[in-house]
Every structure is written in C-alpha cells, then in structure tokens.
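Listed next as structure tokens is one chain, alone, in the form predicted alone.
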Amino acid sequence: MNTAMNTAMNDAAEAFRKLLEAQFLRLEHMNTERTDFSRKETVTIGIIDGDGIGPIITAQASRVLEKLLADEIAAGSIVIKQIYGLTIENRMACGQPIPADVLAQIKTCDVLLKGPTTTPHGGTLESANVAMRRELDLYANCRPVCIPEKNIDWMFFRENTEGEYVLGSHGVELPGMAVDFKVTTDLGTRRIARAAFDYAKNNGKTHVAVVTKANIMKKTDGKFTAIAHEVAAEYPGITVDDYYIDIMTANLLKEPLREQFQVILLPNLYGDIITDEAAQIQGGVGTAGSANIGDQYAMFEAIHGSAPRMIQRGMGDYANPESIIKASAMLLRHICRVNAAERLEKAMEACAVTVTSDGAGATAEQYADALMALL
C-alpha cells in the first residue's frame, strides 16, 4: 500500500474518530422534560416559509391558523410568529443549514410549522430538515395516512435523528473510494419505538410493524429490531411484526393485506422513503402533512419538496397546500386544541375544490378561501 493510501486512511480514521465523538455527545444531552402544552399559558407558532412554493402554501396555511385561533391570539394565549431567512439563498451564502441568528429566532418558539426547503445536489450544505431535526432533537417523524374508503388507516413513526441521515453529510473520500456512515443508538431507538407503542396503546391499535434490512444491516438494524421487540414486552396486547423494507414497499400495494397495517416503526432512511409511497396511495405527497416531535420542540411540515420545477414554469400559485394544512391540524392536536383540529379536519373533508399543479384545478389561495369559509 503506498504512501498516499496510507494518508488517505488515516484522516478517514480521523474524521470517523471525530464523528463517534460527535455521537457520544450527542447521546449525553437526548434526555429532556417533556412540554405540557395543556398547562402552557402561552404557546409561540413560528411560521417558516421554506423555498420554492414554500411561501405559497405555508401562506395559506398561516392564514386557516389565524383563522381557527383568532381568539386566542387577541387574549395573547397563541402567538404567531413570523421567522426569516431560511432560504436557500441565505444559507448558502452562511454556509450553514441553519443559519445562527435564524436558529435563535427558532428556538423562541414552540412549535413551527415550516414551508418545504431546498437542499443543493452535492457539495457539502446539509439539508435544513436533517439540521432542524438534529438542532431541536426532533426523534419522531409522525406520518398518517388514512383512505377510509380503502380501509387504510396507517401512522408511521419514523425515527428522525439517527440512522443515515445524522451522519450523511459527514463521509469520507479515499482515492477510488467513498464511504458513508449509518448510526443506531440503544436509547434514540428505544424512544421512538416507545412514541410508537404509546400511540398504538391510547389509541385503540393492536398491531405494530417494526420495517427494517436487518437481514443486511446486521448492527444497525438489528439493534433497531431487537429493542423495539424489548419495548414491544411492555405493551401486553399489542401485536409485533418484523418486515424488511423491500417487501413491505410491496405489502402497501397488496390487498387485502395492506389493510392490516396500523402502527408502522422504521428507522431514519427507510421511513422517509416508504411514507412517500404511502402518501402517493392517499392521493400524492401534497395530501400527506408531517409531524417531528421532540420532548420540548415540534416542528410540522408537508412532506414533499419546494417543487423549483413549478416555480420554473410560473404555476407556484397552483401548488397543493393540503399537506401543510394537514400538518397544521397535526400542529393544533399537539399542543391540545384539539376541537380547532377536528374543525379543520371536518373542513378538509367537505372541501371540494380541487388543486391540481397542472393548473386545471383551483390555485392554493382559492382552497384555502373554501376551507375557510366550512370553518
């Protein structure tokens, strides 16, 4: 092996060194009280309009917001915040995913509800979502996906700090070579797995599926598998099931099995790619919104991307806001305006006007003027 070789492995080794240091550390500041928003006086909403049709949609989701917790607002019980400059464009030029000042200005609130942002192909700025997530410690991404007349009802629980995604943006280069990282911790897993379990138990569901590769990802995934089996122990008449990703992207297609499925816990990668095909079977992924959750912030968001190709061809204002409206409903739900969610979820069911980003449909405006007007 020549010398060159020799040098390139060493500050690989380095570089992984630093990342497992990152990791331990990060595992010493997981453990936080919990908000309880039912005994919160006043609640921050931080609205954050993304990139692409990003300020289109979450603008009409702002406005069904004002709406719905127009009385509070005026007691002083809700505040509505407005927060600037996570776009591309700044963060480029901070070359940081989050830029500080933004960040501070983020950590004022409670809640956000973000606009979808854009992450550049290559070089070396993370992703906003990933750095967002990681920032807040946002471990649990909660996806539903309901189709009544399908009998289809599935939450998704996807682990939202760990696995590829915390450390993608980190791997190294050797001469003919590059390398990427995957990371799975005793306690990042056995929290999302106990979000899912928790649900599963106060909402009446029997059955868990745990998606993983651990037949591939041996360390990882299985770990993944074996401790959400451990917490599993502590819900007696619930349900487990192993399945690994591959097939189970099947299974959501195949009748009547699909109908099965209640409460699906996935690690990182997996869960980001599978709750895409879920949403596409509810209608697409602009009907699908999103929660991140963690013990003191939330954050919630539609689950599709700043869409820069309808920005290119002008038909922005024809963009779907029902997936952050959704992840509104999401929002209201969590910090227990619970009769404000049902309203908006009522709403959206009698909603008749129609997007459709080829234009033939309504613009995001005119739904979010219909909605309104069932509220």
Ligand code: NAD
Second form
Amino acid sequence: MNTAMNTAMNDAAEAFRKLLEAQFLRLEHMNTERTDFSRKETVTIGIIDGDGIGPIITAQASRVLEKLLADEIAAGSIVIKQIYGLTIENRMACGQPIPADVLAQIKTCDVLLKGPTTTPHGGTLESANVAMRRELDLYANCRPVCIPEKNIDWMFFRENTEGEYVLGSHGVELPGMAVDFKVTTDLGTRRIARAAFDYAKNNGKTHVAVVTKANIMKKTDGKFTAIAHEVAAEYPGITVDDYYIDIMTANLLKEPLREQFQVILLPNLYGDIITDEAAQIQGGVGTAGSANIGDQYAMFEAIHGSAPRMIQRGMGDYANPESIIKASAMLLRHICRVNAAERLEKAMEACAVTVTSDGAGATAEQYADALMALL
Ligand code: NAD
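The form predicted together with the named molecule is what I want next, because the block you gave corresponds to the form predicted alone; please supply it.
Full assembly next; the chain just shown is listed first.
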C-alpha cells in the first residue's frame, strides 16, 4: 500500500465518520408531532415554479387552486404564497441545493406545490428535491397510479429520506475507484411502513407488497423487510408479501397478476425507478402526481423532471400539466379540503382536452382553461 493510497483511505474513513455522525443526528430529530390540518386556522400554500417546464405547468395548477379555494383565500383561511429563487441559475450561483433565504421562505409555509427542478449531472450540487425532503423531513413519497379500465389501482409508498439517494452526494473518490453509501434506519423504516399500512387500513385495502433487493443488499434492505413485517403484525386483516425489485418491474407488466397489487412499499431508489414505470403504464410521466409527506410539512409535485429538451425544442407550452394538477388534488386532500379535491378530480375525469408534447393537442394553458370551465 503506497502513501497516496493510505492518505486517500484515511480521508475516506474520516468522510465516512462524518456521514455517520450526521445520520445519528438525523435520528435524534426524527420524531415530531403531526400537523392537524382540520384544526388549523390558516393554511399557507407555497408555490415554487422550478426549472424548464416547471413555471409553465405550475402556473396552470396555481390558477386551478386559486379558483377552487377563492372563498377561503378571500376569507384568509388559505394563503397562497409565491416562493422565488429555487431556480437552477440561483442554486448554482449560491452553490446550495436550496439557497438559505429560499429555504427560510419555504419554512413559513405549511404545504408546497413545486414545479420540477433541474439537477446537473456530476458536480457536487445536490438535488433540490433530495435537500427539500431532508430539510422538511418529508419521509413518505406517495404516488398513486390508477387505470380503472385495466383494473389497476396502485398506491406506492416510497421511503424518501434514506437509502442510496440521501447519501448519493456524499460518496468518496479514491485512486481508481468511487464508493457511494446507503443507509436504512429502524425509525425511518418504521414510519414509512406505518404510513403505508395506515393508508391500506383507512382505504379498505387488504394487501401490501414490500419490494426490496434484500437477497443482495442484506443489511439495509434486510432491515427494511424485517421492520415492515413487524409493523404488518399490528394490522390484522392486511396481508403482506415480499418481492424483489427486479421481478416486480416485470410483474407490473404481467396481466392479470398486476391487478392484485394494492399498496406497494419500497425503499427510496427502487421506489423512484418503479414509479416511473407505473406512470408510463398509466399514460406517461406527464399524467402522474405525487405527494411528499412529513409530520409537519408536505410537498406536492409531478413525478417527472424539468423536461429540458422540450424547452430546447420550443415546445414548453405543450407540457402536460395534468401531473401537477393531480398533485394539487392530493394537496387539497392533505389539508382536509376534500370537497375541493373531489371537484377537481371529477373535472379531470370529465375533461376531454388532451395535451400532447408534439404540439398536436392543446397547450398546458388551454387544458387548464377547459378544466376550469368544468369546475
Ligand atoms: P424528465 O422527466 O424531465 O423527462 C423525461 C421525458 O418525459 C422527456 O421526454 C420529457 O419531454 C417528458 N416529459 C416530462 N414531463 C412532461 C410533461 N409534463 N408533459 C409532456 N412530456 C413530459 O426527465 P429527465 O430528462 O431525466 O430529467 C430532466 C431534469 O429534471 C434533470 O435535471 C433531472 O434531475 C430533473 N428531475 C427533477 C425531478 C423533480 O424535480 N421532481 C424529477 C425527475 C427529474
């Protein structure tokens, strides 16, 4: 072993020690009280535009929310607050995934509707989403996929604050190699598993599929599976089955087997990958919304990214806003505005206007106009 290697190993060991320290610190702050939106006098909704097609689709979702909540906005029980500065330009200039002043603004809100944000390849700038999930402790990523005519009604519960994802910007490079890390904690797994089983119980679901790669990632995924089963024992009447992520990607395409899946519980990275597949089965990423829920804050967004190529091709106005409008319906449910959520969901079902990214269909704005006429 030469001196350069020894130095690199010592530096890496020190980086690993710091990373573990941060994880222990995170564990200490993990248990917080849940906000009860049914009792909250004023709910502040922050709107974050994001990058690329973000401002285009977010503007339409914002119009829809403002129409649905007009009376409450006038009465002051709902406040809509525009949050500026979560742009790739500003994040790069500050060298922060969420610039400190923007984060301070975000923390004055209860819930957020967020447009997609660009994450540069390589470099060290962390994804704004990963940072947001960590800063606001948004541990449950809920992604519904529903295709009634195919008998598909899936709800994915993806763990949002652990796994490879959260440590992805903290890997180490040594001579001739690079190493990344993955973390799974007892508390972190228990709370996402509870969220999934609570959802199943409260929505008449009888089956939860736990999806990992525990045969290979024995420690982290092994822990995830074991704790999911401990939690399952508290929910009689709900059955639980384990699947490996590789076969699960195939199962989602397999008829009629896929119809049996109801609630699907996964660690972070697998959840990220498989929900894009599920969204594609539903009609594309432009049709899928998602919720990022914590005990105090919650953030709602489309599952897709900022579609930079659509912007480069000058087709940004044809980005489908259905994804973020569906996320808005999830936001309304989360803050206990169930009637408004149902009005929106029914209008979306009835809306015959389609947006196609090739420009043959309506623009995002035309879609929102048609939708709002149905509200
Ligand atoms: P992407 O989701 O932006 O695009 C994938 C494909 O889907 C492209 O063909 C795009 O044109 C299409 N598409 C996406 N949204 C659409 C919509 N609303 N209507 C019509 N077509 C749509 O994925 P990508 O190209 O891998 O990522 C682009 C950037 O977005 C990257 O910087 C990535 O890090 C970021 N990203 C952000 C989020 C987020 O903020 N939640 C999520 C994923 C990716």
